[in-house]
Each structure stands twice: as structure tokens, then as C-alpha cells.
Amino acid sequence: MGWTSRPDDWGDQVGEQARARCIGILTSGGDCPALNAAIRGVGKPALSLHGMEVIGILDGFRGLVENRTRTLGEGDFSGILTKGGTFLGTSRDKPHRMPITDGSEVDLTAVAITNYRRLHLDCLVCLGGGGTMKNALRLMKQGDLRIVGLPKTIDNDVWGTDVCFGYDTALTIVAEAIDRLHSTADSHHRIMVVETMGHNAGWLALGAGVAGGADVILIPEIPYNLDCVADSLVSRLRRGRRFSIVVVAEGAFPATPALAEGDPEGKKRKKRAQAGEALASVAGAGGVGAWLAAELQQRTHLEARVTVLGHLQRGGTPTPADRLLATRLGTVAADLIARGVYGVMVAIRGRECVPVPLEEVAGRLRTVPLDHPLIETARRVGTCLGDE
């Protein structure tokens, strides 16, 4: 699109007869820290800098649908900085596929689009993950809107952004969890298992278990062999090390046979397939971090605890760097609404904040690439990846 990332070359992209008055926010999707962070940072300028109005629209698209709404004054934005979670509410619900009381789902695109007329809005700012994108361009698509995104997950798997606000509260929570399972797991002389989150990226599990000190670190991204790893404990006790710490991404999945050359699309389909199969069996024992203790205490015969943190992660008063993150992205937000510049999520790349079209962003997962300095690191301190 030919943009730069300083907001001062952007330029206006309306005339002033066509410039946003009234602008709604909503959070989708799970919640993180610095959503509130996020929200403020739109909405101070927007109100005091560019004179709009500002909705915001109360349990993500559900709200939308249901025309759930409050308007929004500078007092809204006070003493929500440090707050977690999101005082707007959110919900997992997609507009195309609304759950209803039957317990069946309907599509109330129709609805969410006549709503947005309803309240006279000019842009829609999303905050949310990468499916909150996917729905932000559909309703775009569908309806003609105009959408701002803003990337939101610890998982930190949002495609065209080097980090979504929420990461790095995550990663401080698990490095501290891991930090303080060293001590139990030194006087018990046990192999620990920390289950993160992170769905089908290995991010937390990586960055965590890098500044923890992990022994071994399993993401999605590297299929384990689960001989390797009891291997690499055994050898650990060998060497006189009393215990050993685990860490094992939701989404991470045992390696299967080799396949056949030739068919690099089908190979993909084939590995996702048998991704999926052996993450079943595991869901069926109790979770990843259940199965995987339970598998390790029986290979090297060393007792084995499992503590999976779930939600802890996703909660509390998000880090100084995300404050910063989700302020930052948000007032840049705010000047591209000014500046009539739609359709796109506002990514940080490098220093500098750059739109993204919401089009090259949606349906796309930003995974670790194996070639990614924090593996490169992992290994060069002896930490065993399940797969050497």
C-alpha cells in the first residue's frame, strides 16, 4: 500500500465532509492483559484530539448483534491503565455463527451491519486475535465497513505484527511460575511439567522457557520424539542434576513416521491431520502436561508433576511494555481513523507502527520459524527441543 510508519506521512485519505465523527470499540475474542491499555489509547485522542464520539460495544460482537452499547467520556479512560482484562466485556462469538438459546448457531452478519448504521458509526475498532480479524474483514467485506484492527493475544500468533499486546505479561507470568517451580522441583528431586497456552504457536512455551531455564522446551512447531527427551532427563541425572524442568506448549504433538517426499502441500495436510490425532489421544488423558509427566515418569522412572497454569496466564495487571505496546498502538489507531485510513490492523514492526491490510492478515498464523534466534539459543545452552 505504499505506507510509511510515521503517522505524519500517512496523510489524509478523506476530505472533511467525510471525516470519522463517531467511531465503536469492542474486544473479541479471549481476554489479555492491556486490553483497557488499548481502549484508552484510542479513545483519549479520538475524544480529545480529533473531537469524535466513542462507543464502545459491550461483549465483543455479541454486543454488536444485540446492540449493547454505552458511549464513552473521559472518565472512562481513568485509572483503567494498570487494570486487566477488558471493561467492555468480550465474547467468542462470530456475527455469521451466533449462538442462540436452542444451542444452535445463525448467521446475524445482517444484524451486526444494520447496527453499525443504527449508531451512526464511521469505523469499528477491533481489538482481538487472529480470529477477530478474520470476522473484522468479513464484516467489512459484507457490509462495506469501515474496521480498524489493533493485535491482542499472549499467544502472540497474529500474522504481520512482530508482537500482539498481552505476550509479554504472559511470558512474565510463566518465567516467574517456572522460577518458583525450581525450588520444589530441587527438593523433591522431580522432572516438573509446565503446560503453557498458545493454541498452535510455541511463543509462550519458547520465550518462557528460555528466561526460565527450562531443560526441555516443546512447542508445536518441532514434533518431539519422546524417547529423546526421557533420554535427555536421564542424562541430566547422570550428571548429578537432581531435577529437571519441562516446559510443553497446548499445542505441542509427539513426531510421527517420516513422510514421503514429493508433495509438499500434502504433506502439510497429512502432518495436520496427524497433529490433530495425536493431540486427541492426549486431550483424553487429561491435557498435554498430564499425558506428557505421566509418559516421562515411565520412561526414566523419575517422579514427575505436571502444573498447568491456564488462565493465570491470560490475568493481572499487564507489564509496563505492554502498557506502552497497547498505548501506542492505540493512539496510532486513533491518527489513522483521523486520517481516514480503514481497513487495516496496526502492527509494530521493528520501532515503528505500520497498517497492515486486514485482507493479507486474516486466515494467516504467525508460528516460530525453525531458524528463529530463540531456538538457535535454546540450543546452544543444552536445551533438548524433543527432536536431537
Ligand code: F6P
The other form holds:
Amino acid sequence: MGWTSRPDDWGDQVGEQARARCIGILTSGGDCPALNAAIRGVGKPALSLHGMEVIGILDGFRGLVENRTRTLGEGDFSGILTKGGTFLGTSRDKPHRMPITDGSEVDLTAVAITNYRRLHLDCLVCLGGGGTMKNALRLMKQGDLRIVGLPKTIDNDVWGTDVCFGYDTALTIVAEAIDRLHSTADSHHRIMVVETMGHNAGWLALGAGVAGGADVILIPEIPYNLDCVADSLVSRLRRGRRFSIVVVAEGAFPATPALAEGDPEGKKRKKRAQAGEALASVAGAGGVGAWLAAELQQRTHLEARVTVLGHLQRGGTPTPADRLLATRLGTVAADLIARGVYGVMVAIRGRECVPVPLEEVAGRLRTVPLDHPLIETARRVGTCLGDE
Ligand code: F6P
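Hand over the structure of the form predicted together with ligand F6P; the form predicted alone is what we had up.
Below: every chain and molecule of the assembly, starting with the one above.
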């Protein structure tokens, strides 16, 4: 179904359905900047423009299963645009595999569906990544729930949208960190390894690495050759560049024969995950960044240090760009619901904001295509991507 970006077409594209009077909002998965901006973007028009009741579901799907909710009023959406995190709370819990006190997991999908009905919800807005969309689709199929999704993650790897909110803020944080690390690397003539988040996709490492002028950028999509990386650093040294910045995504790992070629849709995710896990076990508690720094120091005889940015990349106030994106996606979600359009995720395609069927999104990963312009850009400014 070729969705147009014209709201007036949307109602026709799915047919008129009963108008929503009461909606639920939940945030699920890892938090990210601009979640509150997105909640606000949905809640304000839903309340004031469409006259809906808005119920906040606390701590993701766990709150739906445990029936922990809060009726939201205008005051709840005030003053949150610039606040990081999610005032509703979040969790990584899934209805069909809900952890219970003894550590086992129980399928509580039926409970989630029952509570959706008990709350008299006409639609559930789910802010999350690929996993959240998959869990939302499961509820839609099993309980005929009306769902609208919004794509969030600093990893920027949700299928079906060109960009997720949270990404721009994380990229800014990482680029600023790289800027700061340049001065100390230069003073000590060192290799500074910067480990970023990004388990399965390298958008954050690639974008921030190019923005920060990194000399090496290693991403999960391009399993790297350690000797090739070391040679690029030694070659820099020979050209008088006595320090280097190496950005490595936490999910990046050395090439193995089975994974040498690219993997645009993440279809080899299982194999990559296995290779990544294998590396993680080799790297040990220090993580891949520390392991890489030690390996490069040993190969180049240059001092190497590591900075693991961790959850700093997910914290704090969102950039204006993320606030804009989250507000836009949120208001379109409210508009879709008012028009009776469900079972979709609101996505950005080019400059347009369009609804994409959840079936298209769920369970898929948007990894960096090997022919992506940003890969070419990095190569053109002499960045080593570990493969040549
Ligand atoms: O949300 C995505 C992400 O930030 C990944 O990049 C990272 O590996 C993971 O979440 C960390 O998860 P947690 O916050 O549960 O440790």
C-alpha cells in the first residue's frame, strides 16, 4: 500500500473506523532523548484538539500487564519538551515473555489485552524501537488492539523510517566527546578508542565519527580487519599525524570468513550476533573498546586509551532537531488516530511524514547499507572503515 503523506487520504486508505475517545501511551525499550517531546506531541492535540482522554501506561508493556496507569491532563504535557528520558518510565519487558519474581517468564499477553479493554482504550500509542513494534503487532493480531507506533532509538535502526528521534541528540553527544578527545590524544600522541552504542547497526558510530573527524570508524555492518586498522594508524604516524581517533560501535567485530561480505538488511543478524558474542567473550568485562585499544597498542606500539560513552549517549535534554522530529511524529500520530487510522508506525520518508503498516516494520532492522552515501563520504575524507 503506497501511503501518501496527505492526511486527507489516510482515512480513505483504511476506511472509516469508530473515532477514538480514549487513548493510551506507553514508552518501551531503552530510553532516549525526546521521548517526552513525543509524548507531548501526541498528548496535547489528543486532549485539546481531538477531545480524547489520554492515559499514560507506566514502564512500558509491564505497566499494561500490571494495570499501572495515570490519567494525563494538560499539566502533564507542560514543561517536558526539553526533558530527557520518559516521565512514564520504560522497561524492556514483553507481554508474551513477562519476567516474574522467580526469574521465569510467563506469557501474559491475555492480561495485557484484558487491561487494554478494562481501560476502555480505543488506541494504544507505542513509542519504541523495532522490538516494541514487534510486541505491538503481536497484541494487535492476538487481541485486535488498535495500535499506532512512533520510532525511537539512538541506534536509528528502526525499519521503515529514514530517522528515529533520539539519534540526533546521541550523535551530538558522541561528536562533542570526540572533539574533546582530540585535544588529549594530540597532547599525548595517543590512539583514543571511543566505544559508542549500536549493537546491531552502525548509524551512530558512522554519523558521529564523520561529524567528529574520526580517523577510523568501525561498525557492525563492516566486519573489520585488525591489521588493516593498525596499518592505517601507522601510516598516519608516518605522515606526521601523531595521534588517531578510532570510533567503534559496541556491535562491531573483526571479520570472519562467513561474515566478510556486507549484510544490508541485517539478515545475517544471528551470525553477526554470534560473532559479536564471541568477541564480547574474548573482550571480557572491559568490552570491545578496551579489547580493541589493547590490540591496536600491541600492533602499532602507540599508546592507546579507551572511552566508553555508554548511557551518556541516551541522557539529557534533546537537541532542537530531535524535539522537532518527535513533536511532528507525535502530532501526526494524534491526527491518524482522530481519522481512524491504526496498525501503523508514523515514519519519516524524505521530507514527508507517512504511516507505515506495522507488518512492514516489526522484526526488521535497518542497518547501514554498504553503498550508503555516508560510507562513501567517510572514505572520501580518508577514514579507515577497517576493510581496506
Ligand atoms: O536502545 C538501544 C541501546 O541504547 C543500545 O544501543 C544499547 O546496546 C542498549 O540500548 C543498552 O541497553 P540497556 O540500557 O538496557 O543497558
